[in-house]
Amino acid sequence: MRFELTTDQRDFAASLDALLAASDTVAVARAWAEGEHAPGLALWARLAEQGVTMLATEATPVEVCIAFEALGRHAVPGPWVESAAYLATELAGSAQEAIASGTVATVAVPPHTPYALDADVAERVYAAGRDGVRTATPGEPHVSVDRTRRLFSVAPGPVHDTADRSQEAFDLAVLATAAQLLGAGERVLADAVTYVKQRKQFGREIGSYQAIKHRLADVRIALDFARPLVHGAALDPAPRAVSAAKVACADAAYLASRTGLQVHGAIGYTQEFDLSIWITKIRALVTAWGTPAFHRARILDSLVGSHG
């Protein structure tokens, strides 16, 4: 498959990347992790003005993937997948319009997403089930490996909407998560390449050693193989294609995080070093919206069914 973005899509990606690059998203993520939400909510409002919160209803999955890859590359905190992908698709009427206009919402979708992300800051909290989407009340917090992901149990209330679009909403959330992983993996690789060109050992840049080159090349190949799966799933977001994209992006991003940590050495996992923001985010996103085992099983089931 040959996939190329249109001029408008490339312009959208460039403008979004420029906005995020100028927003000091690392400082925003660190503040969010400490419970200071004002910078993150201000960034949320700016991205809503750019149309990110209405892409699921007003654009196509291709634009959704463009936006979420940028969010992952810049480690933007907040319940973006939950709000701008899942709930924007699942809900209808005024609730959907509120999300499109920038209202921060979150949702728990057990068993794959049992806790509501950032329910302490979301203006609207929901819990999705087989009988539809219910309004919900945040409960006790849970620890996440990613300090910018604040997880909460929820107590479901009355049914708010039907479950007519639950499968479509779940697949778009999975695809958006895959795109986030792709962006985060690209960022870790870029930072690792920059670092190995600067760090010297025994009088040589460590990037000049073959072992380092091979490890970084393996990451480059893994990300390059994952990207077409995301683009293919964006054009035809069938469950098998979406799961394949999630598995490939999770594997590639996790390889990037392990390699990035190895080339940086001990400083790579210290909280003070920015790399840790992406490493922990990748680890959390690998199992968010379905574990790799679940998505591999879904791919297998679809293949067996198509040949049965």
Given for the second form:
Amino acid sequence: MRFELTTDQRDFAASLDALLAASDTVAVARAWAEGEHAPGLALWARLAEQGVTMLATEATPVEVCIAFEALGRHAVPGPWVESAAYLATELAGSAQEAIASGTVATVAVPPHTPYALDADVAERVYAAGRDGVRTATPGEPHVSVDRTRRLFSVAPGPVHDTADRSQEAFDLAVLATAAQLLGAGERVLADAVTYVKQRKQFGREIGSYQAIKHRLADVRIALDFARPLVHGAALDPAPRAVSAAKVACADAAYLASRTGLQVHGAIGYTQEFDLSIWITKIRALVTAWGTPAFHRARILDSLVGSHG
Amino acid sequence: MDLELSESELAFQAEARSWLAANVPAQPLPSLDTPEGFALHQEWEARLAADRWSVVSWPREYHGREASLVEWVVFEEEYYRAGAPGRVSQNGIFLLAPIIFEHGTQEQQDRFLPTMATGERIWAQCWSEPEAGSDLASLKSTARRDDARGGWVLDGQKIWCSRAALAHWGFGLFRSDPEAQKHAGLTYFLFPLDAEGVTVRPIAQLDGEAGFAEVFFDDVFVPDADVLGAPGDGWRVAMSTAGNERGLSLRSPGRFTAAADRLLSLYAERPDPRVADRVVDAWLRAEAYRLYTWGTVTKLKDGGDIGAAGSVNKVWWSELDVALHETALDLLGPDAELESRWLDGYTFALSGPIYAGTNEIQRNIVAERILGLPREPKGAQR
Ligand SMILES: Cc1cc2nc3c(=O)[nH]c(=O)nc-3n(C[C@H](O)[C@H](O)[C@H](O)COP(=O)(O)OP(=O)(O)OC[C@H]3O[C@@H](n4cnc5c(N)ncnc54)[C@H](O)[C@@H]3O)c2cc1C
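If the structure you just shared is the form predicted on its own, then what does the corresponding form predicted together with the partner chain look like?
Once more the chain from above appears, this time first in line as the rest of the complex follows.
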């Protein structure tokens, strides 16, 4: 029993974090939202060189979670869950190899993920259905609350070869989304803590007021108890464990985003202020890859069977 | 990273499981805060001790098995899964024993630990005072040096001392140096609750039972042999257990995962879609606590310290306990107000956010020591 990341895993997390911290990911995300994809694609290539796109096939779900937590912490845009978690698991042969080596791909997996994220940038677009995976062509765009998420309806084409692992692919995508939420929540908390130590009102740092402290302490506590569910699910990605991780991370990150906004006051409510990038991303990810209601129902089913 | 138990841990688990299956009383024991229930719980402690299950992590000479931390958690899981009785000896075993091991003399260890392990002597924690709750260091009860008799004379009042109405001995802090600053000049004493000058007055709790008591000290003599740690060093000695109380020892995850399992059975019997999400959340929070604990165990195994994370832990388990029971009561509907194990558990759970340092105080600790936010303008925290 050793329920802690290994030294190698910690080093991997630290090196990804350092790379992303040095990459001005906020500028990358803002450009992506404006439809300028070049910086985001360059970052994609660099992360692919670090192996992020091959973790699903070459490493374990623990490494996948480490990477996605970092992507969430730095608000890296792009169809990461779709490519590096879902398609990397579900596709077979050369299509899978292409993704592992950095090809940007995306997929719609209705009913939970009805739109293909960033289908306008992805080199390959797919649609998953009951009869497997089809290649697809992007249709109408839809506007997300998260400006960096560009969603598209898709028109399914011919059936494509798969590894026939749609359940594992879905669960890994859910888990990766949970980890991304965890990273985003951690980031909002860190930024909120920094802010409340600087901002003064009534002659004191607002962080010395208990009303503020207690709210931030609750965020710390919620994130601390979401993380072991992510790691537990990574060790054994059964549907129940994966859903538990998603519910807990969505709740904790959402609490972080609401609290982060509140302690910033009006500045937090502006699009110009960077916090907005994480607040809107968290809101989008809460319902992406299965709503909390869906995942709670899935947990309950697995615990007490069909429940009327 | 893994969650696998080793072969010897699995063997330990199997042994504990079969012993509990053969020995746990078929009928729940009466409340340990009634004289009859107290005696039956003491008998249960003796039975545990006879087969070395009362204090598994202790040395063999004190009835233990020298179990590792992992084995201890495994045992606690099995214990609560088996529906075994609450531990009447828990103040002694979980709160006092760690300080006796750390700060007690050999003579004190030999004198106090064996009867604690067997449940023959039950201990009460006498820390709080009417004017010193959250601000524990402001306590006023005094200890006066008596060189002639080789000891100290205690005066003052303690309150909210759990089990004190029926317990045999108490442990607590007294101000031994009136000149010293708040946290300094406190000394940690052990004393029999039937000593001359001690008056114990039971106080009925929310559930009507005398779970805690006031204890009055009127010129109570305590010999030097019953001072724990150095005189004047009581605050440091006491704080070495405050972490235990909030952290792992008092609330192992086993009791919450067992309660979550019972909640799921209740839901299966009385499914109510309007409560379904909360059932899931209660289970999920217990599961998070279980996994979080394995992380804590790993850190401790590596020689780390829980530190302020004990406060994160305390807020979580106390609120989880309330949520578990509130959810069960919602499933019970109009029957919720009737006497039941769920209702008892609920009333007890309500005290969780208050004792062991209130959750407001724990949140202050999380904010200040973990998040690094500015300290409260003044005041001490336990
Ligand atoms: C069931 C039960 C068993 C107990 N058993 C024992 C025992 O065995 N031994 C023992 O010594 N004690 C015991 N206690 C007492 C317990 O430790 C105290 O109740 C606790 O420390 C709080 O002190 P208080 O009750 O005086 O409340 P107070 O300290 O007066 O607090 C009242 C309220 O004010 C809040 N508050 C106080 N200070 C602050 C602050 N700085 N910031 C924000 N909010 C603040 C508190 O959080 C609380 O909500 C027990 C209590 C209960 C309920």
